[in-house]
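Only one chain is shown below, in structure tokens, and it's the form predicted alone.
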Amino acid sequence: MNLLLRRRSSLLFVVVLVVTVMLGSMVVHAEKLRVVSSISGGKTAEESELFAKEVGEALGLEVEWIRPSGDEYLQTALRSGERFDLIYLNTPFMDQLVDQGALLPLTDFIKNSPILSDPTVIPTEDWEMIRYPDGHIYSVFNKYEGGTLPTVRADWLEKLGLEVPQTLDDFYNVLKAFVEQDPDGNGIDDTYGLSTSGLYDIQGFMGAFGVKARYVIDEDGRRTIPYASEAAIPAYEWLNMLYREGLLDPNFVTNSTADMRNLFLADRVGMVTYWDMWVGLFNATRLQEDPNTEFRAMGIAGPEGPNGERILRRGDPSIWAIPANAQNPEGAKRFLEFWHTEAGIILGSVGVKGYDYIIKEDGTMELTEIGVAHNMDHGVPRWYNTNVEAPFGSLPGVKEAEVFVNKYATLEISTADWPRAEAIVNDYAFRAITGQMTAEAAVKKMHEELMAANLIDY
């Protein structure tokens, strides 16, 4: 009897010890916030530490801010069981994590948050973009995304006496002039008409043929990918014509977005397809280098189709989510509210006080040399909160580009299947555009492989 009691007593001690250790661990972790973001934060490891300190002071927490160098870091880390409190991701990856039950639902938190439920902070209707069929919302927006559209060298148009292109024929003529009429004036045949980063983002041109990117899902839930439909054939043929005639940058398949941007900034190409925000960043970068530069980037609507319609792309929401195994979900929720306040927006846009900017004696803000180089973008170049004004105004050309995005851009549907489908679409689209296959044959094979992989329904 005494032996049994001793055993029970020993067992009770062990249980109490384990619980005590676990609770102690929870207390320690509750004071720390682990954040992973490949976009938001400092530009370097040292700057990320400054960024983390600023967030920590605002929240009263110790903050570890992890800014990975590669896109695969987060997926690999989550698969290995590493625990984070807050992760930055895009909607296709969110789709996968939601399917796996790996994210905390935030529906009630958002509804009860005086900040996030305020429609002047985030429009009520925009939450529907990230609401899932189960009725839950699993994330909070990082920033206002805007959209992508053709961006042209307006100074080259003026120099060559060209009008802003409206139709496909207009676009062809402008791109041809950019190649053949020496728009940079250096006397060397070294310019391209158009550059992209793979298929990113040819939507403006595909839209002239009525073709929408990624998935289209009908009222019966059946999936199709218009880029793999017969309607896309003439679009690929048009792009192949640009490629054959040397109007399209021959390295478009392997270009990174940085490669494409650098070509545009270096006077090597007259048109790119990129974010409306980058219209302003292009202009600001060149003005910073030379206040007297003639360089002027301008966002344009893209070619209109036979019925006069245009289709541009609204950006996938970039979002913050809390993993289901987060050790400090309450601290993460405090961050999500802070991020959409004026203090959070200033940090995410202008940067760290005393490093990216200073406050002068008259109370106005002044960028440091580092802050100027950072272009007021630490993950939030634009925001939803209409109560917060941009301290230095908007970048040149952005508001004009937004007009076209707001008028013609729509959100694309990804689903968790899109990453697998995208590889097939890219493969055969590249073959069609570069002439390795006819557009008709490429679309046929693309469609067959997507059907065989059960990635589309018809």
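Note that the coordinates shown come from a computational prediction; the quantities given were computed from them, not determined experimentally. Numbering follows the first chain given and starts at 1. Whichever C-alpha set is largest while still superposing within 1.5 Å between the two forms counts as the rigid core. Compared with the form predicted in complex with the partner chain:
Domain assignment between the two forms: Tyr236 and Ala409 are placed in one and the same rigid part, by better superposition fit of each C-alpha. When the larger part is held fixed by C-alpha superposition, the smaller rigid part is turned by 12 degrees between the two forms.
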Contents of the next structure:
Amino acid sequence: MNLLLRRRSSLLFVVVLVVTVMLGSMVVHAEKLRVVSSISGGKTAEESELFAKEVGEALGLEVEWIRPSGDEYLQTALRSGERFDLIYLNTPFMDQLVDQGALLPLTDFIKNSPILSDPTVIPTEDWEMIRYPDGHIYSVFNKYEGGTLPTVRADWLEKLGLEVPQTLDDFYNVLKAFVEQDPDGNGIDDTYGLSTSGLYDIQGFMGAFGVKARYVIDEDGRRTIPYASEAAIPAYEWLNMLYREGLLDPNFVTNSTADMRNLFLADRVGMVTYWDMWVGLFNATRLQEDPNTEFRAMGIAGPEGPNGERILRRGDPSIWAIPANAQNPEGAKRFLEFWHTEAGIILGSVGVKGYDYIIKEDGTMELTEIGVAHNMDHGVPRWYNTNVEAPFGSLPGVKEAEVFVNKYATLEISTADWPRAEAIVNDYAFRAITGQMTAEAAVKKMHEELMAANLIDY
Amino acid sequence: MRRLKPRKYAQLYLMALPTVLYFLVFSIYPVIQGLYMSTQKPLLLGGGVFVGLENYRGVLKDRMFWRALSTTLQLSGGTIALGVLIPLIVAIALNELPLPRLRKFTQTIIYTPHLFSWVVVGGIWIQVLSPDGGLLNELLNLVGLQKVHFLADSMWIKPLIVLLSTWKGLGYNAVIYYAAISSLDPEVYEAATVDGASRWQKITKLTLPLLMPTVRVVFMLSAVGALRIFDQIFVLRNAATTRVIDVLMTYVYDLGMRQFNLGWATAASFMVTAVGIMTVGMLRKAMNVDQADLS
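Having seen the form predicted alone, please provide the structure of the form predicted in complex with the partner chain.
In what comes next, the whole complex appears, and the chain from above leads the way.
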């Protein structure tokens, strides 16, 4: 009897052991999602963990969220054989990956997804921006990008009795008044009319001359760069006039975007060219410092050309893609849908519940101190989905700026050659604007060198 | 022929083994891997397609490579020339200072920039040279001269980089010279004093000739790293001057890290190494460094 009992106990022990091992191995092989994004996600290591947990809970997956500090990590890791399920990237890198067949086509998935194919979630026409000549779409948008446009101190315009500038002459007069009429009223001659961060966005002004940034490719596939064309000469001459007369911040060449923003926020400059979203962030920042501030940033359309034309810059799409060697492409697709739902949008914008925000008893949302510092941006400060309202409304001035961007902004075309071409364009454009060369000579040299390097066709 | 005598020296070979392994793993293997990669068109998800010497051909045909080589030689030439001469003058001047405390204090001051990284040095000089409130431009303004955007002007940027590199490395080379001066035989100077030599004569007829071996060593040390200048260019370049001051190492960096063209980048870096080895070899031979100083 005892022996039988002992045998049964042993058998039971073995069964329990086997079941435990099996369950254990199932846990080890639980569905996992490896995500890399240098932009989206938690802002600190602690928040990154919480972020991954939130995504994991929403998708029923174990999520590893890698947030490197720069873009170099992604290409180095991919090349060294690391396998990710989802990668966040920009369009130039996507072009290269698509060229090498390194991304999964998502065309059918998007078409069949009730979320992503809904035009109120992502406008149907916007998918065309990332469709390749082979007819496939290899990525899904991360967020609504907006665009860049001139942003002016509306309170300074009012103070000096000036109208919102429309033409190049209007812009010149406004910038001159900002420099000469002490708009900040501190009695010191310390203001500039316009500041930029290099040529990061002079498109608003170049547009008045009908000149579009980066590449233009004609129907026969022939490439040109309008900044290196004769049409750009008067544009450089106009900017040189601003530089010569001290209306353009002399540091515009070396300014980082942060330098430029700080000058604007510190009452040192009356106009900058930057993202439409930042119109709101400028206003919010100054309001946060002083609720009674007179500071009022306003996005405006660039100067109109002789035929009433305007060109602004639409932001390059930031996108999510699934590498061809992903181990969990289905999990990645679930994430792509989730990212465009209300829960995903709140996570990508406001952040993690209990960390960036809390829900009060009356059901309203309140930002924590950390949430305020994180500025409602965890990769998705703005989104496409028109069914999801911004929990705290939009920042002051953004909606008005968006109108101009939606009306005048278009995407710029970058090919794999653009980084090489850009160096030549920048070199001579700066020489023309800062007066080291005449605009005519600079454009001639720019065009010659681009042709010689086979970076343009005409 | 000498035999390795493995049994007799087994313990010694065993002791050397970790170092040999270290070099094999961390120096030789990466070089071989790099050579292999330079013959590939690397794929972004790993692996690559063999393209033979195509990457080398591509680099040699690229105008930007030759432009970068020319800029590297100009900047390196200037930096080596000033970096060898000015510290020599400073070291001799230091030696002539009468008060030891003042000498030490001066030595510390001129050595300090060498301790800073280029990020710090760049940050300081960007502020000093700024046309908007920068110290130098304010001084120019005071004496009625026009402001200059030194860091954005294609005429100023190269001399500026040479001067800043010299300024940063001044203390290091000056210390080497000063150590050499301190070790010169004082009896020679005493004999010269007895013979009625002036201070200037002692410097020109004794100190300088006796320092020549050290000058050659400093020259060689400067030349070895000259083709690899990167930090100062990376920190001080901007969109307006990138093409004017881009050197071989920034060319390699841009190819590899900005344009994802790792095959070309590796081929270019091997060519930089080859040019560097040849240049240093020729300089050693021309200056007879091995026999004159290092033997």
